[in-house]
Each structure stands twice: as structure tokens, then as C-alpha cells.
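The data below hold one chain only, encoded as C-alpha cells and taken in the form predicted alone.
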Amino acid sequence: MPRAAATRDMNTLLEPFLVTRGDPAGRYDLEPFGLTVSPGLCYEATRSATGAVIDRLVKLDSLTFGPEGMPMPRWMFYELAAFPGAIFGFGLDAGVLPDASRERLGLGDGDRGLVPVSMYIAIPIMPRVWCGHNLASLKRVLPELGLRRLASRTKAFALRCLRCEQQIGATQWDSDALFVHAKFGVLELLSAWTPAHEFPATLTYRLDVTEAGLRHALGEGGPPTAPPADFEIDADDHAAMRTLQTRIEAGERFAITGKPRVGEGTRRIPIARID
């Protein structure tokens, strides 16, 4: 018999999970913003049983980034994520998912347990400094679930869980992820054109994690204070990115000061020169 369509607010059923090496107690905040990561949802990277969780994270990644041509190979989830760093996210129990969602996720009738619907992969650089490698959310893939602000919530809870004070990240100028990252505060540009990346139109940023930024990303309070923009860069203007990269390498400092401004067929990112 087909499973009845979900009528409950799925946002209230989301459960936080963590995949990492060793015992996270003491190292991480397992009650970020008062929400407890239960011991049963703290997965030890080297345990055999954690393979089943990675299976579902691989599926989450392929649904999110596969269409863009940037899915992660499975080995990266272990060697570059769970073992040296951490994977934090939110999931739903398979039993509450409607049939449409289960089918899209490739779940069989007998599949049970936590199904990740978001994840934030972070790799430590030095104490309290983390590189955000991957932010994925199934909000758009599973619109029937009505998940709200899932990517922003996932990153905010993850940064708090990891006790992160400064975050480094890389994303493409035309990526929707930039709308999420810009909620957290001023993003100082470390690169504007990055040939070392598979996609050169990639920017690298540094974010000072603040309480105001985290709260704003969660929908509480106004945006963190930011300097006014001096100019904008079109998300498709590779020449402008190269020029900005040249200026950065010459010692000038720039930052993204807010979310992209979307116009008719355009997406422009506000940039300020900073001291």
C-alpha cells in the first residue's frame, strides 16, 4: 500500500548528525544552539557501520552536484572529509518520508534509519580555523518536504558545532551557494580567479565567524555590519575576475559585502576594497 503523503512539518523532524574520527565529546559542541546531536547519530569514521551512512551521503552529493558536473568520488568522503575533518548535517527518519521522496532517493520499502537531507563538510586548517569543502541541501530536490532555509541552517549549526572562529571556502561566482555564504558576514577574497581549481571562475574567501553572522543565517536579526560596495562584478565577467585577481596578488584587499544582486539575466556581486 502506498505510503501516505507527509502532513507533518518536516522541519520539526530534522535530526542533526555528525561523522568524524574519534570521540567528538569535548572537541565539538554537541548542543549547537541548544539542539543535541544524539550519541546514536555521531558516526565514527573508521567503523564498518558508518559505510551505510556514507552511502546515503554519496547519494545526497550526487543529487545536489551531479547535474553540475562536480560530484565527489566516494573515497573523498573518507580521506578528505570524515577522517581528517567532519561532516555535519540534518536528516529525516526514512519512515516519515513520502513515497515521492523515497523514490527520488532510491530507497526501497525495507530501507530504514536516518536519511541525510543536508551536509556541511569541513576540513581543519589550524585550531578553530576550518575549510568548508562542501555544503549540500536537498531542499530543491525534494520540494514536497517543505524544508526551509536548510543550507543556511546546516552551515550555521555546523560552524557552531565545530567551534569554528574563521572559515575558508571556495565557490564559483555564479553559484547559488554564494547567497548562503554571504549571509554570514563579509567574505574577504583570497582569490578571484583560480586556475588551480577545475573551474577557474572560482573565488576563495575568508570569513570571521561571529554570533551576529550565525544568527542572521538562522533568520534572527539583521545582517552583520559590512562596508559599502565600491563596485560590482558580473558573475559571468571572467575578464573582470582576472583583473581583480591581479590586484589581489599585487597586495590589494577586497571583500564581498552582501548577497548577489539579481537582475534580468544578470547576477552581480558587490565588492568593497578593505584596509
The other form holds:
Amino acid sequence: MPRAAATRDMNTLLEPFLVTRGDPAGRYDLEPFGLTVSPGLCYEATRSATGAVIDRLVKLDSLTFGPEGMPMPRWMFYELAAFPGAIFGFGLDAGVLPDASRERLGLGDGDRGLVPVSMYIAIPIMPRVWCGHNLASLKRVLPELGLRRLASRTKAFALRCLRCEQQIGATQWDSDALFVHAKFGVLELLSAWTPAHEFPATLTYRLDVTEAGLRHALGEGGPPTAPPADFEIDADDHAAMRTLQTRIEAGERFAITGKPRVGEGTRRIPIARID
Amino acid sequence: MSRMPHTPPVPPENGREEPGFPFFRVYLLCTPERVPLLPGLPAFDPNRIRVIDPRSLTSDLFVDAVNAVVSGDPKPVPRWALYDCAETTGVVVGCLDHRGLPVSLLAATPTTVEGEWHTFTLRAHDPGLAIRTARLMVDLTRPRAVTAVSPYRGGSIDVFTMLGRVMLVTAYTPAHSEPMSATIRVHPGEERPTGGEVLTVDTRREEALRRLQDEIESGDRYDIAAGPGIDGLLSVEKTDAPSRGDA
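Got the form predicted alone; any chance of the form predicted in complex with its partner chain too?
Below: every chain and molecule of the assembly, starting with the one above.
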């Protein structure tokens, strides 16, 4: 039976969920930006029933990252996500999804419940400092849903929910994710060329989480204050990344000051030297 | 355990015994920001521990060698996962052979529980080296508790029972890729309280593990009295005694 949902604004139907260990009340902000994470959508990582939730998150991850060749093995969703840290995301009830979406998600007629369409995975480094290692969104995979700002929104709500004050992350210079991360503020570069990672053309950044940055990512207000860029790095210029890394190791400090500038076949990232 | 050629232990050069490590030189792969947060590190002889910054350009060959320790696994932990979820957030530790190459590995990352570290990917060519490697991690981080997930078959539960009291967090774990795995919480240096009801669970039978998991989810708590041997029989003891680490 076809499901009539195309005329509804799916953005208004998104529901936040959280997968973590232990009672999240008190530790986390369960009303980030005034949106309640309902107790029924707070999943305890160690309970058997959470296995089904993980199955759907694995599907979300493979649809997002499979094509890039960096999908996350299933065991990591438990061991390096929900158990030591948290998975925050948004989902839609299976009943409101149009048939085309259900098919792409591999849902059968009998499948019910919340279907995650985005997630942010973070594990703690120390109190209030988190490493975000997965930001997934099905906005492009399910264009018929008309989801807006899904990745930015998910990361902003997650950082607020986790009461994160400083966030560390690693991403590739040519990744679209950089457009999202740069909305949150100045990204100090901890590494510019990272052979320890699967892809050496990876940068590691540190973000001081601010209200202005979170609001900007949600589409409210202008970008957070940033120093003017001193130069740009081409997203394909490995030699420039190595040089920058050498300067970082020599004690200089640099930061990404804004979103990549896209030209004809090029993508250039603005960099400032900082004190 | 990974498949690696046996490398004989190297006797200490100066006869000094280090925490948990009388014979091997060891390595620590972590960020410069993590180093001052490792309470046990000052107790190590700096000549016998090699500290590597994973973000440094000069670390690449050593990181290659560390990843080689897991490369023989059927499903090796991805290199990016070690970087993102241990080297960046916590530590990767292990032993070095006489050439200075890694021969064991244990990755660890802090959890949201204060003083608790989650360990993963314990690899060593023999149980003795695995125990030393786990002890090394404990000596460096001095945690209140250590957690791990271990399949019952060929897993590392016995290694962790050598460190202290081991409590069962999950007996059956569908959220993991191997549901017939245990999640354990180790309280280093703490003795297991005795006197509770002892159960023997056949870990080759999914139904038995599900039943034990149901009891845990209903609020019962169990210590592991003995890890599953070759017969797959796990001995657990019901307990009401809180751990010192939970105080």
C-alpha cells in the first residue's frame, strides 16, 4: 500500500534519539535547544533490544560512507561508540516514510519504529571534551524527504546534548564534511597531514564549542568571529599539507577560518596563522 | 591472538623491574596532550618506554608497524579507527621486541564513567605477553575500572581475570557483531568477593547466554569466577557486593 507522505514536511517530524550506556539524565542535556529526547528513544547500549537499533545505524552508515570506502564495522557501533560514548541522531517513524525511501533503506512492509536518518558519534577524551568520529546524514541518499541542514543540525544538537565544550575531529581535506564543521567556528589544526590515519590527507582539528557557532550551524545568526585567512590550501595539494604539518610540528599554530571556497574543479580551504 | 613469529623476551639491561614489565621494552602511542594525564607514566624508566605522537610526521613507520600487529586478523581493526578512537582519544600500548618493533597491542579509550577505560583489540603472540600488555595499560592509566568485550570462544576473558575482579556487564551482546560475546568490567587489584550462588553457563549455547543476559537486565549482578575453558563452561557468581571502583 503506498504511503502518502510526500506532502508532509519531514523536517517537522524528525525525532531525536540517543544511544549510550547508563542513565543519561543529568549527564546529558536531554532537551537540547528545547527539543526533548523522549525516554523511549534513549536506548541503553548494553540491553539486548538495542541490537535492532544498531542494525539500523549500520545501514545508515553504509548508505552514507560505503561509497567512500570507509564504512564502520558493526562492532565499532557498540565498542567505540555507544558503550564508551554516545550516538545522537534524528530519525523518522517508519510509517511516514514514502515507499521509495523504504525501499532504499531496505525496510520490509512489517518494519516499524524509528528509522535513523542521521547520527553523530562521539567518545569522550576527558570531561566535556569529545572526539566526534562519525557524522552521517541521509539527506542526499533520500532527496525525496526534503531534509534541510540535517548534518549541521545533528552535530549542533549532539554537541549540546553531550554538553561538549571542546571537540576534536579528523576529516579529509576534500571531504564535504568540512563545509559542516566549518560552520561551528574556527578549527585549529592539530595535524595537516596524518600518516597514522587510513588517508594521510586527513586533518585533525580542535573546535571550541560556542553558542554562536551552534546557532550559526542551525541557521540562526552570522558566522562566529574568525581571523582573516592568510592563505589557502588546495584540497588536492598534498605537498602543501605536508609543509603545513612541518610548520605545526615546529610550533606554529594554524586554523581553518571558514568553509572551503569552491571554484571550477577546485576546492580551497582558508587558513590563518593564529597565536 | 594474532599469528606472529615467536620473539624471545629480552632480559633487562640494568636489572631494574618496571611496573608490570620486567623484560620487555614497551611503547605508548598517544597525543602530547594525553601524556601528562597518564598517572603511571612517571614510574617508567624513560629508556625503556618509547612514547610516539601519532600526529607527528616521523611516526609513520612506527604506526605502520603497530598496524602490522593486527594486519593478520580476519577482520582487522581499520587504521582510521585506531587513530580516531584510541590514538586521538586515549592510548595504544604494547611491547617491543629486541629490534624495537611492536609485538603486542592494546588500544584503550576513556569512557563517560569517571576513571574507566574501555579496551579493545588486545593482540599478542602468547597469553603471557597478552597479560603483560593488559597490565601495562593498567600501570599507565591507573584506572578505577577497565571494560572490554570478548567473544567466549578464543577470547581474552582469562587475561582480564589476572588483573582483578571481573564483573559481567553483558552476557549476550546483540549490539556487537558477535552477539555471543561478554562485556566485562575489570576492577584492577580488587579481589572477587565470594559466598554468592555459583552458576555454570555453557557459552556455546545461545539460549543459556540469553537467559543470563535477561537476569542481568532484570538487575542481577555477576562476577566471573572462571573464564570459559576449552569446554566453553563459564563460571559466574551472583554478587551484591559493590566494587571499590564504584565507590
